[in-house]
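Take a look at this single chain in structure tokens; it is the form predicted on its own.
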Amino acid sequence: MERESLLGANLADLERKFARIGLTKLDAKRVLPWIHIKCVSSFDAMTDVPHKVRSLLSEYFSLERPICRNLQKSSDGTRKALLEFPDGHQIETVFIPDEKRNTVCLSIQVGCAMGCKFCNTGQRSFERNLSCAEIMSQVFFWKDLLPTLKELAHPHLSNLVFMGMGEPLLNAENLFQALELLLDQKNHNFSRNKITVSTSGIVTHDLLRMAKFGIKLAISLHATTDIKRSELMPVNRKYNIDTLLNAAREYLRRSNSEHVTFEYLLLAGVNDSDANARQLAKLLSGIRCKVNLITFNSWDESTFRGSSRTRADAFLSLLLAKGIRTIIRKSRGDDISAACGQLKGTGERSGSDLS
């Protein structure tokens, strides 16, 4: 019998699951903090849970993490893990250390259905959504690994970004279940200001439902006209730029967030002209926002080139002059294909580099 993972279970879930095998609500209350606060990977580690209960839990349930098939370390300290689930599907997740924060980039799907032309993940066909337990397992994986990373300025996860493989709003229910656990003060207790969900531009009711969490929203924009954006991002054919910007304004109103982040990938000769910068400033005028200008990270078979630093600086200056808060986002982990747009989620089953 395949055992069911409890990594995505909240208290109500545990009570329902435990009732089916004759365990009580008290048992569920005892077990919950061991899963989400102490983050144990074995029921035997739950020392205040009766042995009989632990044995029953081990028979029906699991706390196992996915198998790490490959762990790579970048020259800048970024790490990328290739994780495999029991059904053989693989995804990638990234750990980005910094002096003031440790950020984990989480995947939400196996593959991606969005087909953005500049994104390596989008060239892999969509296979399936990740369950809440599989989303959470990426957080557990990095939490387990942190104590072994002696060079870190501080040994805690501080920030989470849903910017890995897949479109979060096409797996909204599992995303929302994970957010509830991550934000719950009695569980992982992340700050709402430390979690960001990125969307390629899915404008459905789920986007506005997400506003109740008060988390940060990042929107992949990447073009200033519908014609160009539709060429780069097929999603624009269904949800155009005006629709997307109106949704961003409504998200700000409902979530009480400080700002929305617009991500803009600079592609040489495609979307990086002075005219593009002026048009972008016009589009975003009046919206509480920040713009992240992103350096294009190359991958095999890509036909795009990134803008030069001189062109990126000129684009930045034009936006700043128009009063748009803008930065050029520093690329991390590009030497191990861990940077924005490079994740693919397939690889050789090689050994891990834990150094």
Ligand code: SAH
Second form
Amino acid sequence: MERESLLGANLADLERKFARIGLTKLDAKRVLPWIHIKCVSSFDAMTDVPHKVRSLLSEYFSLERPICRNLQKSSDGTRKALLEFPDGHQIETVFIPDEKRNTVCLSIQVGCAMGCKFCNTGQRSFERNLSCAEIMSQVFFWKDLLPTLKELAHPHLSNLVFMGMGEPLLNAENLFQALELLLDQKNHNFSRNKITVSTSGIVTHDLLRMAKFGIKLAISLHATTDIKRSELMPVNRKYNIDTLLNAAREYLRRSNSEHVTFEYLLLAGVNDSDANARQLAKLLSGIRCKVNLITFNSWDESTFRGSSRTRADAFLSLLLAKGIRTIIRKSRGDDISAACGQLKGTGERSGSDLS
Ligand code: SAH
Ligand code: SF4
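Alternative state: the form predicted together with the named molecule, after the form predicted on its own:
To see the whole picture, the full complex is given below, headed by that same chain.
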């Protein structure tokens, strides 16, 4: 019998699962902090849990982490892990340290169905959603590893970004369950303004349901007209720019978050002209927002080229002149293909195997 993972369980889940094997609510209450605060990976480590309970737990449940098939370290300290689940599917997750914060980038699906033209993940087929336990297992993986990373300025995870493989809002139930655990003060206790979910623009009720968590929303915009955006991102044929921007306004009203971030990938000759910058400023005027201009991370078969530094600076200046808070986002982990849009989870064992 395959043992059920408890990595995604909250108190109510534990109580329900435990009742099935004759354990009590008190047992559930004792076990929960061992899973989410002390982050132990074996029931034997739960010293205040009676021995009989522990052996029953080991029989039915598991706290196992996914197998790490490859761990690469970039020259800038970024690390990328290729994790494999028991069914053989693989995903990637990235750890990005800097002086002020340690950020983890999480995957939400195996593959992605959205097919954005500039994205490496989008070129492979969608396999399946990750369960809440599998989403959480990426956080546990990095938490386990932290004590061994001696060079870190702070040995804690502070920020989480859902910007790995997949479209978060197409796996909303598992995403929301994970967010509850991550934000719960009695569990992982991340602050709501240190968690960002990035969407390609799925405007369903789930987007507004997410507002109740008060976390930060990032929207991958990448174009200023519906024609261009639909070419780059097929999702735009279903939810156009107007619909998306109205949803952003509504998210701000409901979530109380300070701003929405718009991600805008600068592609040479595609969306990076002065006219595009002016159109972008016009579209965003009146929305409490920030713009992250992203430099294109190329991958083997891609036909796009990133904008030159001069072009990117000109685009930036035009937005700033129109009063839009804008930065050019620094790319991290480029040399190990850990940067946005480069994740693929192919399982190839390339690069150096460092921790
Ligand atoms: N699927 C979600 C979140 C993951 S992608 C989304 O699309 O928003 C995270 C960010 O990387 C998105 O803004 C995405 O558009 C961007 N991205 C995709 N491919 C890229 C590439 N080749 N270079 C740079 N950024 C890319
Ligand atoms: Fe999927 Fe995001 Fe890549 Fe588009 S950019 S294919 S939504 S992961």
